[in-house]
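One chain comes next, on its own, written as structure tokens: the form predicted alone.
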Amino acid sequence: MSKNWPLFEVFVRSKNGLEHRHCGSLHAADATMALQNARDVYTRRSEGVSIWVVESKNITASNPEHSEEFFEPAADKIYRHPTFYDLPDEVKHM
């Protein structure tokens, strides 16, 4: 019964797009049923070229309540923000 099938979240990546993008959830028996589900209700119009399904419970998340100490420490380190640096306009997609 579909009501035991564990919850998948959906990725695709479309035609003019680089990154995958969550765009829902279904329920399936397993990865490879919720690959083929995932390609039938997303991408009716042939708008994705890769898809990817992950169960839910094997996402892990911060949680939003210690938002402000998980992401305090990387203020410090301007090295992981490289908005200081010119780049060659030959260097696409940065």
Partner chain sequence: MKDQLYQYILGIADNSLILGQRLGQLCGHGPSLEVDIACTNISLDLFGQVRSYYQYAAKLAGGDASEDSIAFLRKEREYRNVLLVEQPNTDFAYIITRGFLFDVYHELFLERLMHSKDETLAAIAAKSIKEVRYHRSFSSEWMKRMGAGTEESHRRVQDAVDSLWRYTKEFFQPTEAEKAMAEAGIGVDTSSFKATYDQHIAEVLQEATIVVPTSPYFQRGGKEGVHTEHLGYLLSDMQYMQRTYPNMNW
Given for the second form:
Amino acid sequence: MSKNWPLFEVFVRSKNGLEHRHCGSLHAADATMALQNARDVYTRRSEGVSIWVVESKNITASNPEHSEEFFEPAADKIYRHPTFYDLPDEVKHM
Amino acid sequence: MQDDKIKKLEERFEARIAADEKIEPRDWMPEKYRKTHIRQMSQHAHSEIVGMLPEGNWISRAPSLRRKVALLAKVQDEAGHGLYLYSACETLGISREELFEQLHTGKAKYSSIFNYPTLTWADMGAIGWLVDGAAIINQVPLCSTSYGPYARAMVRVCKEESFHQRQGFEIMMTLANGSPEQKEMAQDALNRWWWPSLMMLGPTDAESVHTAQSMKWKLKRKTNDELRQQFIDQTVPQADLLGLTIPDPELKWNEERGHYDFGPIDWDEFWQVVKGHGPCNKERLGARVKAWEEGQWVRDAAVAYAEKQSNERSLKREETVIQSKAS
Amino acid sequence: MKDQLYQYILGIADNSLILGQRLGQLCGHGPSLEVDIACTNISLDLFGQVRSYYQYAAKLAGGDASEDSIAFLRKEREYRNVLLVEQPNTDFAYIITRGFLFDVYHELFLERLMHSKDETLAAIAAKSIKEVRYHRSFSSEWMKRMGAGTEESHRRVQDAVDSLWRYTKEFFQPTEAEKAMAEAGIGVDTSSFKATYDQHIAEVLQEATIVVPTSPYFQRGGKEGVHTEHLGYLLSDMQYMQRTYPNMNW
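Can you swap the form predicted alone for the form predicted together with its partner chain?
All chains and molecules follow, beginning with the one already shown.
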């Protein structure tokens, strides 16, 4: 037989109030083991208070070849940003 | 036409690296970039894993509980570093099993220094001080290398490594300030590990085949000889502080160069070890292969169990669906 | 009384020392990198506990006693650990089974030691219990994986359970120091949770499709310093430096 353990991606919340951040990956036979392994591999120095694991194959990623049509159209929508609007300095609390 | 297109892609790729942009796994990259990275990252990963063995050798014999936990934690970190680096490799489309296969069959290389034996407790000090010291010099610049996953792995590695060298130096300091026997043990370890540590920074620039390309891709920021000089310059004062003598009669401060001059390195020894004929090559590789082969049934069991569990879950789901349809 | 407390602490701590030493031998040789790292974590937890206990014991003993003199400079007959924890790393099934049979006991024991009248012991127990809960969950998961995994893993883990089972009753056979400490409200009366132990073990073994041994023959002696032959080798390895180079700082 000899099937290999699948790859999991690990996300760790370093403390409450912060989002989970991707911190790396590891191999495990199932999700339970992946969580335990993640705890032992990625939080040995108190790096986390919560862990997510997801099997890498379940992640759908955007294709870098389509980056132009995917991301560049957002670049010129400067009216979405507060700095687009001219206000006199005297206006407070805005 | 096809060649033209590739040439353009390559130019854009090199321009991105020159502009300090990072390359990520799914980005287009020249095949040579991919291969070079797999080679270097896996060598690095293998070195971490094989590097666990000479130090692991002393975990059970550590002379105090404090030393024991520090050493155990350090060797464990090396497993972690290997794991981060194998993961970074895997983003380039090669599996960990394939990488292990390359290691176990002798196709892949790892740092030659781990083929030297650890004979006394002082070797734990010397390895931490010298070997980790040399490794850090190599590794810190890699935190800003061009390949994103490698750079990120190295940031993590360097952060964790910071205690390793201190751990080693503290052992050396305790021995150097201890009984005559202890001091002798420390000196003996320095004598045995000094030259291999210098070799660890790689062949001389004249003989180093990959340097130019690696510089361009930021896999290297300084040449082997520059790194070696840096290592010697920073280590000599540390040895003085310990009151230990570096085993090189030609070692001398060169006012003009602003660096230490040092004696010739025995490169024949280096190549002998690299080619598999060092004192412990067989033992190190043998231990890795043994662990992997003896672990086979364990890994298989975990896979079989996971499959059974997932089948049971889907059976239960089906039952629920049937029941809800029936009601 | 003070001497009995001292002996009692050694009895607790030696289990963690010897098991920690056994797991430490695995470092670098585990079946996968991830598992290697996990087992080392458990070993580090155990050594952490050992140091707290021995530091306390050294204070009680006074004089030149230190955590290291207690850890490294006793003779084989003076170690008080149960026979189970000194058994060798025969294969991964033995490693996990040994851990599992100990972890279930250890957790139940610490849950009670947390309420000790001795504040230091209660504090060490309160800190250790969090670590040990994880150990128990880790080893239980692996018992299930191996028991219900492949034919080979099932056979190996059943073999390990059959072989190590004879060392499980010793936990519940109190020494004089244990009796005295339990009566004083400092120690734990282990017989009070034997039934719970058996039940926890049976539950996991059932899920693991492993048959609970019915053999009525058990081994004991570790707590009184009468060990299996394995301990001597473990100690000569562990004590090598302290014995070869006496009276030095490391």
